[in-house]
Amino acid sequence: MSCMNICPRNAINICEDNTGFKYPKINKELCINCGLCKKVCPVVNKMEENTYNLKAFACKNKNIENRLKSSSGGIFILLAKYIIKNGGVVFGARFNEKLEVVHDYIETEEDINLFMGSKYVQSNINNTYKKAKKFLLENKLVLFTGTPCQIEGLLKFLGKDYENLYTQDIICHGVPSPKLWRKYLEFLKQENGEVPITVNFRDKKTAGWNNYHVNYIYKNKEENVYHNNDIYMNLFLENIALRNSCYNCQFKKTVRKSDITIADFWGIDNINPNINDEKGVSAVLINSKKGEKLFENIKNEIEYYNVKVTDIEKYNPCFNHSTSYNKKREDFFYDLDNLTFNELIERYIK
């Protein structure tokens, strides 16, 4: 959405297609052909490759309670706390009151939990690039977190380096359709009489990090579903409802444009089994000098171990390879509009 954020005439509308993903549409009556939309598009106008000498670590937050609340090793919360303690703001993805996933910003430590945890739905960036620029021009520290494409979208929108900007991305599997998520919430309402109040896609308290559950909290009950048995997680991991661009991602690189990349350190048992206590381990990649600075400021609060970049790459193929295309995708989205959710489950979930 860098194009929408940059347009001086508000001539770009973001419209949802039949799969539920948002795409830009230009209002030709308002467009002045300034070309800014192409200039800030990180696909049309690619950024230079990052030549930084990459550093890689396996990391665990020493605070076990915070680590249990996190999807992996509890590193994001420490980055966010450092920025906020120094008078800054943090941008990230959260659920709104409708359980839609949106990008937003926070300024207090109490709100960090809104951005914690994986959210397996494409987040709506909306006008957060503009908001981030406003804070940067006010000389506030800004930490902007998101998927690799969202980070490059921000950097292209800004058009120059800001010393007070820090960026953190993730190793991304791909983003599922917000439309599928809405339909799934409708299905849960039919099954339970209500929509959940909160959803945690990566609950570790039930059976640990590797055997994570999806946790649904309703007004009067709580459900924990092992991820292999969860309907939505099955559809996500089958790659059947991802954005088309995720099957040919332009942003899966060994050295990213972000300052820091964090992810689950899958395969850590094969590298150093003594590290894994089933409460979560993060893979952390330092991509820049600013990333080094951030890491230095949280090192006292983590256990960290030097690893090879290839150790992360070997067990997390989404690091620099696109997700495989599911040939049933087109049929799936047609059926999403024409079948009941129970019929959809019967047809597409093994």
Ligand SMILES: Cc1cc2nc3c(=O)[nH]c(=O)nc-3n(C[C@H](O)[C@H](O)[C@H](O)COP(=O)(O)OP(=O)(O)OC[C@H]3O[C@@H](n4cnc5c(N)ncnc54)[C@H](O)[C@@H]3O)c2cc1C
Second form
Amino acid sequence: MSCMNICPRNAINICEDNTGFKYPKINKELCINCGLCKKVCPVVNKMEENTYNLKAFACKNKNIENRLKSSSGGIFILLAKYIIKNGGVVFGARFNEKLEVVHDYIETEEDINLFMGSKYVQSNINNTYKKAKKFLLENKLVLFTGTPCQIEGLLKFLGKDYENLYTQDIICHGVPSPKLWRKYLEFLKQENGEVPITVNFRDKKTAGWNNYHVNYIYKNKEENVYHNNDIYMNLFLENIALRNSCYNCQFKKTVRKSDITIADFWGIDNINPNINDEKGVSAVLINSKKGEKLFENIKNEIEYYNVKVTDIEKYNPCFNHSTSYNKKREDFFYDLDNLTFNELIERYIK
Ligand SMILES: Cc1cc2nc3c(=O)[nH]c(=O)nc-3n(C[C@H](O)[C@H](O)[C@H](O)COP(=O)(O)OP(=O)(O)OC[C@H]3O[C@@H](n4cnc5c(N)ncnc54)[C@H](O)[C@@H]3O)c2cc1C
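Return the form predicted in complex with this ligand of this protein as a structure block, the form predicted alone having already been given.
Shown next: the complete complex, the earlier chain at its head.
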């Protein structure tokens, strides 16, 4: 969506295709052929390699309550707090009132919880790149967080380095379709008579971090489903409904363009079993001088251990490899329009 954000004539409409992912469409009547849309496209114009001497850590937020509320080791909340305490704004992914996942910004510590927790749906960037630029030009500190492609999209849109900009990405499995998520919410409404008020994809309360559950809160009840038994998580982890580009992702790489990369430290038990208390451990990769500064400023609030980059790579294939294509993907999206959700489950879930 860098193209839509940069277009001086608002000539780019974003339209959903049959898989529910958004793609740009140029309105030829408004287009003046300035070429800016192509110039800022992170797919058409690959960014030069980051040659920074990467540093890697296993980390845990010392505040156990905040770590339990986070998906991994609770690092995002600390980065966001640091920026907001210094008068800045933080961009990230939240649920809106319809439980759609959208990018937005926050300016207060109370609002950080809106962005906390992984939402396994592609978030809508909308016009947040433009909004971030406005804050940067007002000399505010900005922390922009998201998937690696969203960060490179922002950097291409901005076209130059801003000293007051910090970026944080995640190790990303791939993003599921917003249409699948909508249909799943409709299915939950049918089954329960209402849509949930909120969903936590990575609940640790029931059985800890490794055995995470999906937590659904309804008006009068709460449900916890072990992730391997959860319908939506099955579809996500089967790679059947990811964005097409996720199967050939050019943004998953060892040294990212973001300042700092955060992830789950899967496999920590093979490296140092004493660290894992089942409340969440993060893998943190420092990709730039600015990333070092961010890390320096949250160091007092975390327990951290130096690790090798290969320790992260070994147990987290999505770090620098695309997710494998599921051959049933095309059929799945056809059936998503033509079968009931129960029929879909029968056909596609083991
Ligand atoms: C779609 C997706 C796939 C992921 N795949 C992997 C993986 O394969 N391996 C791995 O180790 N980690 C993966 N993660 C990252 C991991 O789940 C945690 O988000 C990360 O470790 C941060 O944890 P935390 O405890 O520090 O903070 P949390 O509070 O848990 O994370 C909040 C951060 O996640 C961002 N975020 C949440 N949902 C989205 C979204 N839909 N799009 C963009 N940003 C979002 C927020 O903006 C914020 O920056 C994935 C996350 C998402 C959203």
